[in-house]
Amino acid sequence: MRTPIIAGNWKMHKTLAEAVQLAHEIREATADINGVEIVLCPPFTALGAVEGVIAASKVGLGAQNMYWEEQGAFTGEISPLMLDGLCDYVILGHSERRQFFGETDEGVNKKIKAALSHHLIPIVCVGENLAQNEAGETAAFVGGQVKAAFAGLSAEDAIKVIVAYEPIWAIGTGKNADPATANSIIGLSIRGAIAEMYNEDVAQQVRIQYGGSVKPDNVEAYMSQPDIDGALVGGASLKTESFVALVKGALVKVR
């Protein structure tokens, strides 16, 4: 059985107090839940020190960006060699990162193999915007960017790959897709690209999250989705009671 995985993107809030206080309160609240893993992902900014508030407790650390080369003259860049073994985890692809600083397939597939080369798993978002969604085209761009990602990863590398689809149009809007329609998506166009380029058996071991306005009153639809192992979760990871709220929606898998 996958292994659900809730995690928060923070995004451009908290500062450093507030990353502290709200780290501090999510390991107290989430301290008795089990079978769910819990990533928080706040800015660089505050890294270092929300690892120290969840050192040798249940929840997980990720960071929301990194660069590919290990050092060098790129000004305003982390390096992956940065983030080894400071946090476990690193979102890439985001749309919003795609959207506003030109982010690429190709740039998103050489931050994979980065990652992994340093010991961080990869949190690989996708998604369709609305033209692209209305247009009758979600699965053959959601399943591109799949296939893109996935580029000259080997069979055990693609299943410490975990990927997030996001639909543009969700993503902070209120708007959310159907969870039937997003595990279909899920299923047949991402787990599906895996098994083309893989075979079923990878697919089956890829855990793929969905994303784009979960809330507490929605979660346990989506959870309860066969194909949907979890969320990326962004405006409602940054109150310690809404997140704590998915966590527990996403026991609905284990039990």
Second form
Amino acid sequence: MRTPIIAGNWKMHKTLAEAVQLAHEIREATADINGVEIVLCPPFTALGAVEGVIAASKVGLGAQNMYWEEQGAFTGEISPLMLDGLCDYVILGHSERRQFFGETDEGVNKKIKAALSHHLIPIVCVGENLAQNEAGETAAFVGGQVKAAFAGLSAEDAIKVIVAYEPIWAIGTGKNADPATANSIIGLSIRGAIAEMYNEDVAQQVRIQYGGSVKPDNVEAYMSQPDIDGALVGGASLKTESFVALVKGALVKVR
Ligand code: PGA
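Form predicted in complex with 2-phosphoglycolic acid (PGA) structure, per the form predicted on its own context:
Next comes the full complex, and the chain you just saw is listed first.
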């Protein structure tokens, strides 16, 4: 049984005061919801303050990125050592990092290993762009990204990783992927790649989210799919009402 997980990726939004306010509201509004793992990923500037707000609640905390070295002359970067003990999750290889900041499969793999060695659960993003999707290359491309991400991980570490399947053309566009199609990419290409690397048992244990224009009115359609274990959400995670509606939508998995 894979616990459903809804993660809010706040991206480059929210001042310190706004982040504290949103986290506070979400903590209150989700206090009675059980069976769904909830994760907030504020910008680095608000991590410490949000940690204080959600401490001792069921709401978890994640960073949006991280460098793989523990310390050194890497101006502007944040290390796994700095996140260790501050948060529990870290989003790695988001398509915006890959597109705008030149992140590679190799670098993402190093980050995943660094995160795991510092008690952080990586939420690893994969997904094809529109041209690849239209050319019918999705399965091969996404399968390749997964294999590159998991390269060199033990089975014990592999089952800790959360994968987020986020078709780039669906992120922030309102053009969400068809739930059944997303389910089959997740089941066949992503779980399939993990099964090829390890075995079916490992593949069945890894949690895989869908991301890309998930909203309150479509979340249940995704969460009703057997291979989709949760959602990584940008836009709809920025307001208490819509984020809480997403968490409630994930309850279809636990009913
Ligand atoms: P979106 O973003 O929900 O705004 O489409 C998803 C993401 O980038 O994680």
